[in-house]
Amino acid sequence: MFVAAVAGVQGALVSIVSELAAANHGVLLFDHYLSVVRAESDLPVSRRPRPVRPLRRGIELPDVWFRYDDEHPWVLRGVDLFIPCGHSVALVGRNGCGKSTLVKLLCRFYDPTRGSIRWDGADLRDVPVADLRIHPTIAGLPRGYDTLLTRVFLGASDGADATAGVVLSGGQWQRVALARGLLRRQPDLMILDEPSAGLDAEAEHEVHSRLREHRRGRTSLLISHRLSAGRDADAIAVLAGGELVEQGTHGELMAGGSEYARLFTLQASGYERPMAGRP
């Protein structure tokens, strides 16, 4: 009985310590949550805001430089890029070359350190941030911003409601996110950042086939490490070290023996080359 009592006390103490650690972790996360929801935007507000007009000419990035702060190196260095209205542009390059950073600037999560981003000639810094983002879509959900896309945080009254929340796999989340973008009526700009990441080979083929149909005649920017995904784009822009080093169609870049051609050939050879010791 004594040994059993000691074991029981020990188990209870372990449980108490574990619960205290979990509570401490929860308090720390809640503090971070409060910091985020109470944080104000650090983007400057234009004194003369301009409404967002439907895209007619295109989006220009003239001599764009960016770094996250003065102590960090430049992520983008003098990028000159034009995305014509109704055309698709593929942005390719190695990891860390600045592709995702460029997307953040297009969405105005940050402003360029030097240069500007122009929507039909209008500087994005003069456009209200709310006009660039998807607030009306979220507000139209059954519970607005309170709509749950998971069943982890359901309350007692929602537990029996099968429609209150669903659990999706990573690949399903990817496809839902793509569907949201494709179902939007006449988007001025589609930004597709690694749209097939996390999908199996069959799903990836299906997604890119559908994307080719939806991108036709629309303004779009595609980012993918799978270079074959962007070969049918109207133009391919190659970033290296934060600089735009090459631009042209797939055929033009391949014929020129460029860095893009080297990377494309290297990636394609991985599918064609037989494994060692096998036919």
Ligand SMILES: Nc1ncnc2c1ncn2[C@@H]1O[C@H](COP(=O)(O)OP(=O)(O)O)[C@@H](O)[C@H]1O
Second form
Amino acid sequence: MFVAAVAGVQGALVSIVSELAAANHGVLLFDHYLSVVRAESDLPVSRRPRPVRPLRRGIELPDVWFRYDDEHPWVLRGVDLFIPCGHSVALVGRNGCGKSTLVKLLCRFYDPTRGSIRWDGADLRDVPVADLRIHPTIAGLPRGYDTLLTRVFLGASDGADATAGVVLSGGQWQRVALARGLLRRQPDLMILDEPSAGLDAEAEHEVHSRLREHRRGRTSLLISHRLSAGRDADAIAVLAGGELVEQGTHGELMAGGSEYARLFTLQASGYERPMAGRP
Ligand SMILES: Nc1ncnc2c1ncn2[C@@H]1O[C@H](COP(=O)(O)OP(=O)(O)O)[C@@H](O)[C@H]1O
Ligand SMILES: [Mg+2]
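What I would like now is the form predicted in complex with the ligand, since the data block earlier showed the form predicted alone; can you produce it?
The next block holds the full complex; its first chain is the one shown before.
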């Protein structure tokens, strides 16, 4: 009996210690949670906020300079771009030239280091960040904020419930994201940053022909490594070394012996060139 009692007390002590360790872990995680929930906005909040109104005239980027911080080099150096309301603009340029950075500024993930972005003349800095982001879209999902687009976080009790979470491949994710974009009735501005990068050849073709239809008469900015996708845009802007180096329609740029023409011809030749030694 004595030996059994000692063993019992020992077992109880072990479980108390492990419970304490687990509780400690929980408290540490809760701390992370609190720091995320209580984090202040990293963007300055305007003292005179203005609501975003439906786009009428267009979006101006007059002399926009941007770098991620003082130690980093300039990514955008005095970009002058106007996206007129109802026009599609294609933005092209080499990897790392700052196309996605420009998109991040348009979505106000960052503010320009110098210059400003003007939505019908109103500085984006004066627009409350919450107005630019996501809430109604998420609230509209079948389970609202509870819809999981992953199964990583499911508990044991959710096991058999297929609606509790779904796993999407990279390409499927992209199509869901696109579908969400296309479902909006009156999008003021549609930004498509490499919308087909992860898609197979057929899906890519389908997506670009759909987008061509959808972009007609709507304000949009398309970024694509597939230059043919932006061919019929109302304007094509070429970014290089942080500056806008060329701007015009496909026809104008192709006629002028531009960098765009060089890249376009280079890409097209890859599809036309016969393979050596094959009929
Ligand atoms: N979060 C970041 N912090 C620091 N530098 C970044 C960050 N994101 C992108 N960059 C740098 O900014 C430059 C432009 O990147 P990006 O806009 O993504 O190019 P792309 O034209 O290929 O979309 C690159 O040199 C990249 O290394
Ligand atoms: Mg990019």
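All values derive from a computational prediction rather than experimental measurement. Under this definition, the rigid core comprises the largest set of C-alpha atoms superposing within 1.5 Å between the forms. Residue numbers count along the first chain shown, from 1.
Panel note: of 40, 183, 27, 71, the residue at the hinge between moving rigid parts between these two forms is 40; all others are over 12 positions away.
Between the two rigid parts, the smaller one rotates 30° against the larger between these two forms, as C-alpha superposition shows. Aligning the rigid core leaves the CA of residue 7 displaced by 27.0 Å between these two forms.
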